[in-house]
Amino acid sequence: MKAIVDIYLKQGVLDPQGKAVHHALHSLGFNEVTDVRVGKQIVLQLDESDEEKATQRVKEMCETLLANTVIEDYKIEIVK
């Protein structure tokens, strides 16, 4: 089973990297980009074959490790 979790930072939370992004499309002429947020993707493979107990674990792990939950949100995402 393999999970896939998206982090992102929460709204409000500044994001340089998404208004770097965001200058430089603009520079390059793509200007109906409105705005950008910048998150990261963790693709994790489980050897679990009960699919709540695997979104369980790896809110566990988001909560413990993946995500800084004071400033992101996390959105977990099961594939079988």
Second form
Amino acid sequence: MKAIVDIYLKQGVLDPQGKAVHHALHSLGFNEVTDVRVGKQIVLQLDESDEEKATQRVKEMCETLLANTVIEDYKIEIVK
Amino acid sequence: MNVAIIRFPGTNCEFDTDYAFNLLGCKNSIVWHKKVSLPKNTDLVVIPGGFSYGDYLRSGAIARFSPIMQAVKEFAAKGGYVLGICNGFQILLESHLLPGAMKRNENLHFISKYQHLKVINCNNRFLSKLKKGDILNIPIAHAEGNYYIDDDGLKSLYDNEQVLLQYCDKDGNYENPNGSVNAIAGICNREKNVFGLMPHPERACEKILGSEDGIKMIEGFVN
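Given the form predicted alone, state the structure of the form predicted in complex with its partner chain.
What follows is the whole complex; the chain from before opens it.
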């Protein structure tokens, strides 16, 4: 089983990378872009067949290490 | 005075820190992060600057789980004094020994330069040798020094005199090199025994280095 974790800065927390990319896109003429958020994706291979258990474990991993919940939100997707 | 300087894989300011505290007559020991206890009679723990674990994932995120950090947490909980400089500050934030979090500098650059700082509160041992409003000139060198805390957290920092240092220009006017909330450069915990700051006082401890302001700051911790 595979878990895909997406981590982004929380809405309302200024994202310096997103802002820089947004600015660069505008400079290149992509003016329809109204906002950019840059995050990271962590892909975990898990030795676990129970989807619910896997989700719970990955949630623990996010809360403990993978995300800093003071400034970041995370989203877990389980792929079989 | 016995100072324990913690070294993680990637720490690179342990010898500068050792040198600076030596100037003040301290007995220092450099402690490998795999140790589970601090040296006996430790009066002060310093987590120096560098790039613990290569700053992978987030600065300080992995160092937080090194065995020695449990001992540091227990030491702090008993009122022991803990100082985190630069990466050390980031580790203290990730360890929840200090509130808030660090983001990448607003301009996304690694900033390395002398920077003026203003003393906002000196009602604590750390800055006891300084006066409120004093301006210091101390180097900064970081890519992730953009301190963030939410509005409630910020209010509580000010209410409890936990904001110790803000970036400023040479005349004390507002200047913000990295985008930190309220240009914050250093804070302490509510109990005032854990301090974290992005600037490097150990790099400003002799005239030949361009400033002695750092030693003035460190003196407060030693006495």
